Amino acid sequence: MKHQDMVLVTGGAGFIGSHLVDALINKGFRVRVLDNLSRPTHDGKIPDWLNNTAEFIRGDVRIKKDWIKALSGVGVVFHLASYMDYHPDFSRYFDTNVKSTALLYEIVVGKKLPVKKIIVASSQSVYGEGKYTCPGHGVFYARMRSETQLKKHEWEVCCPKDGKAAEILPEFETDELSPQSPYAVSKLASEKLCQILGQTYRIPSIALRYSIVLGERQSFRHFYSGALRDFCVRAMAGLEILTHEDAMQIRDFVNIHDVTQAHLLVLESKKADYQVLNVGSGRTSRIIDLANTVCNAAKIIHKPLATGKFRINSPRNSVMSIGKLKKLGYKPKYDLKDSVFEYLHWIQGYPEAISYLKKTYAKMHKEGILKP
């Protein structure tokens, strides 16, 4: 990819989006920025993350003219912006995450625009409950737990046919899709649009799946996900950690530096066009792994506690094969220990964000999305 090109980073300002932008000024692109800085990820301003060498405009990616204005002269789209997590809002996922994406194509296409590469963001959610095996009946696809389930306090996803515990497996980008909330169904959507599209009208496109990603600049204004962010600012408040279920969930945390490095590659890569790619760590780590290791990390000497309240519509565990974008050169080199301190650092410089964990968890009651 040639350097003079315009790179348009759509949700630039905020935490992947802003990573991506110092990167690509670093690799000596001219790069344009599209948010609307809106709430809750944002509070209206520009932050002061946001490199003041990139273009900023401001406009939404649900509106075609701001559309327009950004992708005036632009070569490649990295098409970051959504809207994430658990709301009751259900139609402004598919106004931000998928009518968004139609918009970018229907411009590009409609208006003959040169943009050489495209690479949007999708999300391991879009695999569901996920992929297990049963020693005496095999691999399975997972139903999403049942409330009744889970109030029990019975955690762990179970073979339909004998009823046993069953061992998760990592998904493959070619396994089944299962996606369970709004949001994943949204991203699912996005993904096809970007495959169909790019291919119809020789585009090179890419959807990107991230697991779970950590690191700096991770908003601290809303907390319907992401438990680094809740364990830290806990420890920032002297509160104590606590955790959803028994804390034995298992995840890959994936730091936002190994996901940049992932973004650069797939933009030079003639082999990662028009693919379909999970972004992970490789490396599988429980909650209370986490939960331990931020304790560690802030010298607090209490021990995280797991309460046994549960999220509706969060899988179990998510485990995700990386091998297909390690074959392009992928080569993940942060663990996670270097999220909790970087994050950790970062996270203390902003001492209101205990006043948003607790706005957040009161509205999380109050919808029902956190039980019981």
Ligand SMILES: NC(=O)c1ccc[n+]([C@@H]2O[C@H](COP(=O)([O-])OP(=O)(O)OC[C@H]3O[C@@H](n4cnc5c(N)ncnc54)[C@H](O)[C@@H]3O)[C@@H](O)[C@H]2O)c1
Contents of the next structure:
Amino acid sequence: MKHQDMVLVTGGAGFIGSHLVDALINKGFRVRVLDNLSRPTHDGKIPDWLNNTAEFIRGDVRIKKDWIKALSGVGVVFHLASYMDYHPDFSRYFDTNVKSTALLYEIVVGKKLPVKKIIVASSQSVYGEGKYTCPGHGVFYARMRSETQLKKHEWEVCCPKDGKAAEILPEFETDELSPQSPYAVSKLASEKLCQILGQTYRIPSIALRYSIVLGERQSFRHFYSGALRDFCVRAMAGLEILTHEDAMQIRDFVNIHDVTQAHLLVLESKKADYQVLNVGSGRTSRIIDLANTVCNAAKIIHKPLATGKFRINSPRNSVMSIGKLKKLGYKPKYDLKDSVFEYLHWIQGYPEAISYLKKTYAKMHKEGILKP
Ligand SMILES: NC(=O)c1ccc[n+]([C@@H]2O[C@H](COP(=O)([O-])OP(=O)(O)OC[C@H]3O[C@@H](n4cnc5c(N)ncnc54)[C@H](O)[C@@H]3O)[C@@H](O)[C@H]2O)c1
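Previous: the form predicted on its own; requested now: the form predicted together with the ligand:
Entire complex below, previous chain first.
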């Protein structure tokens, strides 16, 4: 990719986008950001971490004229702007995440714009509960655990044939997909559009399925998801660290700087074109490991408390294979401790996060997102 190319980053004022903007500018690219600074991530103002070398367009990816303006003179698009988490306004996921991707290709194709590459942000959530193995019955794709099961505090995913606890396997890009929330369905639709329209119109396109990304600038204004921000803000407030279920859920936590490395890699690699790629750390941790790491870093002596509360359609475990991305040269460098220290240090600068934590929990209980 030529460095005189203008790179458009939608959602560039957000967590992942703003780090990408910094990295692109450091590499010598000209960067434009299209972002509407929407809630719950922002409070309507440009965040202090947005690189002021980037050109900023305040606009909405649901609006065609905003895309047309933002795409002028652009060589590469990273489409990261998205509506996320578990909110009850289901249609907004499709309006924001799917319509926007369709609009992007509609304009590039319709106006024959010289866009050389499009990279779309997808998510590990497209796998749903994922793939498991049972010693007696082999590999199976799991269904989401039922509310009845969760109410009994039976947390593990069990083999449908013998009812015994099964073991999670890593998710590969070619695995069966089973998104279980409006957000996850919208991410799958967006990445499918990226693949189909990219292939049809020969626009090199890549969909990146991130696992759970950790690092500074992850919005402190809502707590619908993101165990790290939740634990760190609790630590900052002197509150007990509370986890969902029994804290033994398995996750793949990847550091933001590794994710940024993945973006730069696929930008420069022709081999990445037309592919869907998992972006993770290649390691697994349990939620309790994250909670303990926060306690150690924040010097909290109380042990984290597993509350037994749960969210419907939240997978028990999520593990990704990153072999495909590694073949392109990806080498994740950061571990969980790095991410925790980084976020904990950063969040101290935003004590107002504590009031957002309290407000979000009250809202989640009211909306029935967190049970019981
Ligand atoms: N953070 C993670 O762990 C994670 C995991 C998997 C996938 N992702 C994906 O990565 C991408 C970036 O996520 P993030 O964590 O940086 O989120 P974020 O909320 O920090 O950033 C998203 C940005 O998009 C902007 N935005 C939202 N709706 C918009 C609209 N209609 N028009 C213009 N801008 C809009 C927001 O203002 C925000 O700046 C998203 O597509 C998300 O689905 C993130």
